[in-house]
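Below sits a lone chain in structure tokens, taken as the form predicted alone.
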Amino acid sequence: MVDVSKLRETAREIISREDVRELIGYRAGTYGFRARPAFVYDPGEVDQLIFNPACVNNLATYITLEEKLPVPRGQEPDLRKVAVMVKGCDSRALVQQMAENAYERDRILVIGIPCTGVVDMDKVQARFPDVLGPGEISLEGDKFVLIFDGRREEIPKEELLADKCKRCRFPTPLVYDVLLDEEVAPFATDDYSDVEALESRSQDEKWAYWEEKFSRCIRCYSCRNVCPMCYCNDCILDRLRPQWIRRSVDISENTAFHIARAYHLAGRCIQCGECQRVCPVEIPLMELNRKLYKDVEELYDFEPGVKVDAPPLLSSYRPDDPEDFIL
């Protein structure tokens, strides 16, 4: 686990720098064991600044929140450098958002978090309920350790571990300008059983598995909003003319917004989760994200996220693709 006082000195350094305009790390929540985005703007600022396993929060997305250029008329762009922290899995947002040219490499100095897995706050809520006073969350060895109310509570890993943790294989940053801590071995592969099982779905089933999940959708955009590959200021799906998608909240509506959405993130998106972790209704959105994810790599070989240096998958071109499913 990243020691606090290192990152807070690391931070101080580069939150003097001139050419860094603010840092965007973890600070503690406002309620028991929850983390949340901080966003630091003076040296004075950094001792706010945490990592620890509720440091969930994907911070790539915020990174295409700032401004973008060119700026209003008679504005000058403020063209210093974006501090973020990043663990492995959020580290391939900004591998696919350079990748896609949603800003320059210089614009951002990236401060990489080796990282052994977060938990899963709906399962933190489920076993500890009623925490409401600050809390603490640390691993040690292959347990959890929570200490609230004066408790200490020592959990196997296995048990509060989120989902996307027990199949990362990039728990090391894959871009990164200072590195916190020791690297991290792959501990995970992914199988895609969960796809599988899916698949092997009939047709029937499926529809009724993904009506009664679409259903429940509250069209809040939450999913979308959270998302670090979803950052175009024109959403297509906002469109009044031509109108795509309607406003109402019904089953048909809901699955077209869905269906539309993952065909957008189809080889672009990182597995980070987010989408699923923020549904107020609980819809498994990563069940239909992977299986595209899956699809992408079975039939192109290609990976989001994962090589600096590899186009977007939708911008190649190849002269002798024989694309004999036209005719």
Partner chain sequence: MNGKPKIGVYVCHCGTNIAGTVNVEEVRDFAASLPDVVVARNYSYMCSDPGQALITEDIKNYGLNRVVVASCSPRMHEPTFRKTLESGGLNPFYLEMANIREQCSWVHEDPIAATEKAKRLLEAAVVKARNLEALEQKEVDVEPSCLIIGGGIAGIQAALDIADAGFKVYLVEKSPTIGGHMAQLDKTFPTLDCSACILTPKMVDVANHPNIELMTYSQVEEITGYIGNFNVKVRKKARFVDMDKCTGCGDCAEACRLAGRIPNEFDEGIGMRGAIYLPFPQAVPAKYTIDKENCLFLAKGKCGETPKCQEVCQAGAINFEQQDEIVEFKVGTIIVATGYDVFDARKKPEYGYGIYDNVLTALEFERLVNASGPTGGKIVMLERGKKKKKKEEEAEAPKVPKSITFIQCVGSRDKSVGNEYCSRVCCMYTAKLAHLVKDKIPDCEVTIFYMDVRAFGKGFEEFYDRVRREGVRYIRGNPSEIFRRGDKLVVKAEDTLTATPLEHETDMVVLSVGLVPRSDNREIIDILKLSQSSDLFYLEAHPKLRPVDTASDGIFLAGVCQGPKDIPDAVAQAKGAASAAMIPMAKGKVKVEAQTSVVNEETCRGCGFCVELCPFTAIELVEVNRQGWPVKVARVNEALCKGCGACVAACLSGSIQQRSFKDNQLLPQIKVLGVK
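Rigid core (definition): largest C-alpha set, two forms, superposition within 1.5 Å. Positions refer to the first chain, counted from 1. Here the structure is a predicted model, which is why all the values come from computation and not from measurement. First, how it differs from the form predicted together with the partner chain.
- With the core held fixed, residue 315 shows a CA shift of 2 Å or greater between these two forms.
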The other form holds:
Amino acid sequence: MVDVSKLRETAREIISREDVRELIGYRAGTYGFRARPAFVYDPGEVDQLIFNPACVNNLATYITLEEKLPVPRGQEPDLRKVAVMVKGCDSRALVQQMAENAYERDRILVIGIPCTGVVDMDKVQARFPDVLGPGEISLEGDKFVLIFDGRREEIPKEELLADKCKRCRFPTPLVYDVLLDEEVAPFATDDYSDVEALESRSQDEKWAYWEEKFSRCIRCYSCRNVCPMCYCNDCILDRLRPQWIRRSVDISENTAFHIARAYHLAGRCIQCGECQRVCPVEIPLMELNRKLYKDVEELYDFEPGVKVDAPPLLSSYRPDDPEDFIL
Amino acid sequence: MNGKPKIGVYVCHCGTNIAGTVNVEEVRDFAASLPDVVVARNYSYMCSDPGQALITEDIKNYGLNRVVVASCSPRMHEPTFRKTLESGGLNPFYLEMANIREQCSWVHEDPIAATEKAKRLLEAAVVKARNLEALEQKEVDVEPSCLIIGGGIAGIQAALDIADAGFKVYLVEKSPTIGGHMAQLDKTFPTLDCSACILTPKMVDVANHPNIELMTYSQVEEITGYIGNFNVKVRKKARFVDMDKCTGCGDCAEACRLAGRIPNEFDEGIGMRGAIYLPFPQAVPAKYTIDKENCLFLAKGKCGETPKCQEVCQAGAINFEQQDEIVEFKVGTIIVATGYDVFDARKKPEYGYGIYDNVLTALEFERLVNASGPTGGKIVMLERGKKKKKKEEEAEAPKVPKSITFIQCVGSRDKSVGNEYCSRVCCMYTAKLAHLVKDKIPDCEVTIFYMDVRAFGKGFEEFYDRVRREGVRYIRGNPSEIFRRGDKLVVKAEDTLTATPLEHETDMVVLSVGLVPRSDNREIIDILKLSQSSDLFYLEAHPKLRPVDTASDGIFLAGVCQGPKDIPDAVAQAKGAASAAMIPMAKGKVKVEAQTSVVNEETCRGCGFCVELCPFTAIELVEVNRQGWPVKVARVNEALCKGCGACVAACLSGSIQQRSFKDNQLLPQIKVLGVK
Amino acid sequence: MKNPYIPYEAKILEAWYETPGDRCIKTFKVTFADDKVWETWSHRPGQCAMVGIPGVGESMFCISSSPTEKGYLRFSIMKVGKNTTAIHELEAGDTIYVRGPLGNWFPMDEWKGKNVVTIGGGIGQAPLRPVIQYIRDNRDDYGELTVIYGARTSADHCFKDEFQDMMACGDCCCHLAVDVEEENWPHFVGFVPQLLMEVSPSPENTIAVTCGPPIMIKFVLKNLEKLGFTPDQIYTTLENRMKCGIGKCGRCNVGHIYICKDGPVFSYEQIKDIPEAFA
Amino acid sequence: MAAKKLSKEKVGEVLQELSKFRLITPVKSDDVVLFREIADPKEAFLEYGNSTVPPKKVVFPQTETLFRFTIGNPELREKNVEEEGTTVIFGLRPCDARAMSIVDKLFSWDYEDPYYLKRRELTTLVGMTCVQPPSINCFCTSLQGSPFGKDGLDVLLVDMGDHFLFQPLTEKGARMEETLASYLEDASPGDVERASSMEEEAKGKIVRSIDPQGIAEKLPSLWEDPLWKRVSDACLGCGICTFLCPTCHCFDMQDEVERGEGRRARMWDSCMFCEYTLHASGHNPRPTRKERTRNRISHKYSYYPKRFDVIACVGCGRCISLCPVNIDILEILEQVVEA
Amino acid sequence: MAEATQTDFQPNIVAFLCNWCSYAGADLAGTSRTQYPSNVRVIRVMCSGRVNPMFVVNALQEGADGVLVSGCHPGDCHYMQGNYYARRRFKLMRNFLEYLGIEPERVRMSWVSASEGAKWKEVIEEVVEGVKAVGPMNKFQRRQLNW
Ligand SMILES: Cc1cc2nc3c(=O)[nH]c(=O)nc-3n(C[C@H](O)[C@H](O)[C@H](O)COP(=O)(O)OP(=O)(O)OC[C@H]3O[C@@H](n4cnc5c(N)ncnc54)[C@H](O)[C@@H]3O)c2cc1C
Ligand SMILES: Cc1cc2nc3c(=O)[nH]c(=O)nc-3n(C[C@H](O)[C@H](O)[C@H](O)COP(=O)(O)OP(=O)(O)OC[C@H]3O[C@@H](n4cnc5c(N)ncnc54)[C@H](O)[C@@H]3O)c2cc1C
Ligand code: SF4
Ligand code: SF4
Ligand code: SF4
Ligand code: SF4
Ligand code: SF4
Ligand code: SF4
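Requested next: the structure of the form predicted together with the partner chain (the form predicted alone having been shown above).
Let us now look at the entire complex, which starts with that chain.
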């Protein structure tokens, strides 16, 4: 577990640096057990920072989400570093972003958090719907400990653990300037059993399955906005000329949208699970991403977000790539 | 273009070729009903003069700004109709064609289905045409100079031609001398000219030509740019001999402590040299080179008290401090003439090459029969292991073989070693070598095992006849094994003409090894991004019509690097490449692909996916100012872009688009064709 | 009541380019396909309409003709995006759809008897043109009319002929400017706010109306204040992205004001304290 | 109009009866509750907290046709909402019904929106009280709402445990009572009294609150306040908080053409999207999430009340619960109050 | 799906052909008067590498029952690498669509060289047969019904 005083001390040092503009970390949420992103601009604000298993957000998103106001003539843009706290999975987003030239390594200062797993907040919420909080969550051994309203509850880890953590192979950040704790050894593997189960169903079953999910989509594009890899400044989903996906919400456009989004992440999605987490109508977006992830790994031996200098999956090839499907 | 698209549609009958199956009137009427079509006509032959005149007239009368021709394949007449538009005063890229012949009337018998399909294809052309844009066929200036890589006969010939025409030539040769393989040969088939006699004058011409800058012992390191404007970086390897001072007297080579102890590459290892050497007496330039891998002083730091060569060189040319030198220059065109390697006979262990001293490759044998070779042209039995022969012991005269056996097609036409192709020269050089044997040792028994004899060239068949008449025995059969029996070699084979197995005893076996791509081919491939054909020789742009061009404009091929050929063919191709290279140089300008890609720098996110993928390195990331912020965006070098569009499909945000194949031009087509 | 989302079918009577270039401006003179529409139609200077093509979309444009010009509406449209590009493709005889009139208008009646100065830049002259035309067509009702207009180059000037006419005819005072020096340009060289100071109209019984790019407006407002104009003497129009034009779709608001309904015409008095109006 | 009693066993039959209309009820799709037209009463899922997607989508569909046309033919064919027929939304929550009454003002202000208003006219709202607040983030009571609120509803079903108290509230409600007469019994007088005490109890269970007093007036003065950046830093600019808000009503209009047949349609839009206010010139008056968040809050709590005398928020708590980064309107409002 | 409709069913297939190999191959089929089903409608691109995998989705949405992308054989690409990129893109897209329940028969890719007029015919026949076997695409076509 990350020592909070050390976290804050480190943050204080970093945000005091001349060359650092802001620090993105976590703070307590407004209700229940929630934590949420915190933006720190001066040393006086560091005491709000926390880290615990409720810190689910992938903060790497904010590095590419920044909306740059036009710099008034005669002024210089603020190009100071952004410091960001990342867990293992989140760090892969940084690696992938840098592999895609989104920014240079020296534009960010990475505070790495070796991660023992975060909770699935929906599961927590389902168990404790009435807690206004603030509630605290921590991990002790193989149990999550929840403290709220003067009560303490222990819940076995796997009951609340986020699905992505059950498969995480990179709990320790792959890139960092400071590491806040001892490295954590990978405690899980991925067998893609979920993907395989779906693969093995009949075409019509699969379609029925997805049709039901896609029909719920309200096209809020939260899944895109939260995705650290979706940082195009003019996403094709918003484009009018040409209009790839219509704004109208029906099964055709919804499906096309879901294909476009997932396919755009082929070889880029780093499995942080944020898209699925944010989806208000609980579309299992990770099942889409994971299918592509699995194929990419099996067919091309490619894993996104682990090497900064890896060539992009779809901008490279091997002469002997599989072509069993070609006539 | 401002204003409304005004489309003219022209449906060609192509005699009955189209009209026989497709109801052209119906197609025309359908076309006329489409939005923005202001005139639709059908005509017997659109490509004829009157047909084209219809278009130019309509452009004038109706103010057409787009033209759609439904006729044969655009691969056939797109250039024709582009010109038509141009002569009608319209940008030629406002043309779109619908292929209703090759891909419709000729392949579908049912007139109803064919007419229906023709309509759809036409509609797709019309909706694409709506969004076509005028393109500018840009021109770039061409630097009037040429880089030639490889100084074999092909490179030499090309260099001389281009230099004679008045253009500057940079000839870069990897080895210490030019000449290539031809310099190693004794006589050349079928005319039996002495190879050196015809080659060395050319080599000297190269050295003396005011327009040729010769760089031997040099390697191309990097080439950027595009036709007309290549920037070349060449590494001149240190020879440790001052080229200006060396008089080529050869005192150093004699003095070298390693003299006669290092196998001479030029002699295919049959002859020996020292650490300082001249590959062969007529080498150009006639300047010595120290081989730094072997030189005691350079490799070990010590060579006696003082290095011998330095001691004896009166000109003071030896300079152990010499460094590689990088030179940079700009050229307009490039000719690649890097030649070949011979097949490594060790890959056919059944023939015992590398095991038995007197199993030779033909190239080794060329050195053996060569008057300026290690034996002075005497054909003798080899004792390969014993290298440390002292001069005094030379007394013992080497043995002369009484029978010599050639085996053809070693490493050619042989799937088991991956070379399916015919090397084209082996039949003839074998005949030549057989003749030379007969010439030098008239009583030597000469046998040639062959699969077939391919004597297709000018004077070849006659030469082959002559050799047979000289008593050379041709046995049709592919030997399966060579082994030693006593002091003889035994060739085990089957005479396939008589279907008799045989064991043939001989003193010496010469393997007619085939020509294979150079083992270091990749260097040039990586630098120039050349492609290879399936035999791994460099790939020409078109096997018939553009045999000296490559896929990259301004880069040409000459000689065996493009595929096996003999000297006359290599020279002919070199001349072809030279003239191809001279066309843009003579014009001084060259048109570049117009249907190139272009980046919307406003929306590009600078991910570099396109950069990474472009086969022609046409895209780079540049930093631009976006509302005061420095951001990276992709930028296409239009002179380099070949217009494949691969980058377009890779760009997630649709920021890069290929002109004439933009998303907003293809998507409407999909829409139209998707409909049943 | 007619469904406010359904546009009227109209025919283009004439169309011509005002300016060249990528972002060219083309003027369309249109009339309704059904003459009866004219019976119910009335608009006032400053009002707008949605102009569009079914299958492409519609966009808001101000009606750049004065109600005194009978039998047609004019729109001057700059090619900037999807709809405007499609509209630019149209020519005389083509069908176009018009939905309106929308929004409020310049209080021409209140201004009677007053001097009017219009200060426009680029396509910003479009909403000013009906004001000028209206005054010229009701010349006796108003005092002096001063027209100040500028664009980047003389080629970028809209309504070139009309300015020539105004200069010749003498019913108003017309001042033109280009941003940078150019050959044979007899008039002012410099930005519109500078020209305004050059002309220096008196605020006495005068209304100033300005329209143009945001940066120009900003300086014009400053300069008008310098010249002694009070906020209630100054009028401008605001522009924001809009879809419905009838106060439903939400996006055009600045503060609690819906530009499409409460505007586009505002006195500076009305909006000077709404920070978003000048965002 | 007198209250009636509807026993819970009869709900199935009632739904059956109502399915002669276009009947819309909460349904469960996986674990998500939303409103859908149902064919079979069994699909209805009435034991729910509140739906993820509010029932506003029934009267203000996410995508709706305004008119149709054929390319090449000048005629425009107005969409006839009437064709959709009489609609019943059964089982919605009071806050969502109240939201509709708030949005009504917008759609009938000045120009009347024929589509929305027609659909409202055709729709009968049968609401269900919240005995338990559906979410910890409910705060309807701060905004003149109530878990037993009647605003906007035609019928209120007060959940009495084993039965509902059927309270018709409008003319449409009365008609509904007639339609369902055979399933309704007379309510016992005690029930009505008990209902009002239950209401107090339910109100008491709502734990979050805000005092809206003065906020409308204060908001404009905080235009430049640093609080806006602070509260919006984490915002993703997604549309969840607005798409799922029962009072949000912004829309975009786009044309679509399919095989020569086209329509002009409108579809939900969100002030949290960056393109929302983007001009063709590239200028954006609300360039960052700060300005957009400020607009969202100001619109609901200042601009709307200024024009329509009512806050455009009913305290359903959806935007709080569903915001992926826990941006909390109550927290923002508290900061506004404190600022 | 009823048997009868399957046999009557004439699928509509949108094909993207590279200019240098497959389009030329299809032309050759024409020059040799090879007869093949008329269900395929060709869009010419310079290189199979130009074909955006989203085009498949677009075509299916618009009403196509199948999509074919055809390029030069590996190693033969006029632009050297375009077909290799296309191969990766379409392999992934095809697998992905299959995962959603879109029959893989609808998304085909082939290598047809300029000399393979006969192969072009075979490819078409196979694609058409394959699509016929899975029937009309009706999974996420744009439906006017919803309007
Ligand atoms: C045994 C044998 C006998 C033959 N006899 C005959 C005959 O009698 N008649 C006949 O017509 N043909 C004969 N040939 C064929 C003949 O050798 C070739 O046709 C001819 O040499 C081809 O010349 P070239 O210039 O293409 O290649 P090469 O002669 O191979 O020359 C290539 C040159 O490029 C240089 N080079 C390679 N790579 C680089 C690089 N990266 N940078 C710089 N320089 C580089 C090499 O060092 C070499 O100097 C024979 C071939 C063999 C093997
Ligand atoms: C009150 C008012 C009066 C106007 N008068 C004129 C005029 O007289 N002449 C003229 O050339 N332009 C005028 N404009 C601007 C004009 O509306 C836009 O340039 C036009 O909508 C751009 O549409 P587009 O489809 O070409 O651009 P795109 O960028 O493709 O726009 C997409 C959509 O965004 C909306 N949009 C984008 N920019 C604007 C904008 N600045 N204003 C409103 N909506 C926008 C439109 O709804 C459009 O459908 C006026 C705008 C307003 C609000
Ligand atoms: S977050 Fe969910 S509802 Fe929103 S667009 Fe993505 S998938 Fe659709
Ligand atoms: S969906 Fe595609 S275009 Fe849009 S932001 Fe993501 S990667 Fe970019
Ligand atoms: S792939 Fe597209 S977004 Fe990426 S650098 Fe190239 S043009 Fe820009
Ligand atoms: S079109 Fe092809 S050649 Fe041109 S930039 Fe793109 S990838 Fe390179
Ligand atoms: S839901 Fe949250 S993150 Fe999304 S736009 Fe609203 S406030 Fe921002
Ligand atoms: S603003 Fe939030 S709490 Fe208020 S009505 Fe909308 S979603 Fe509900």
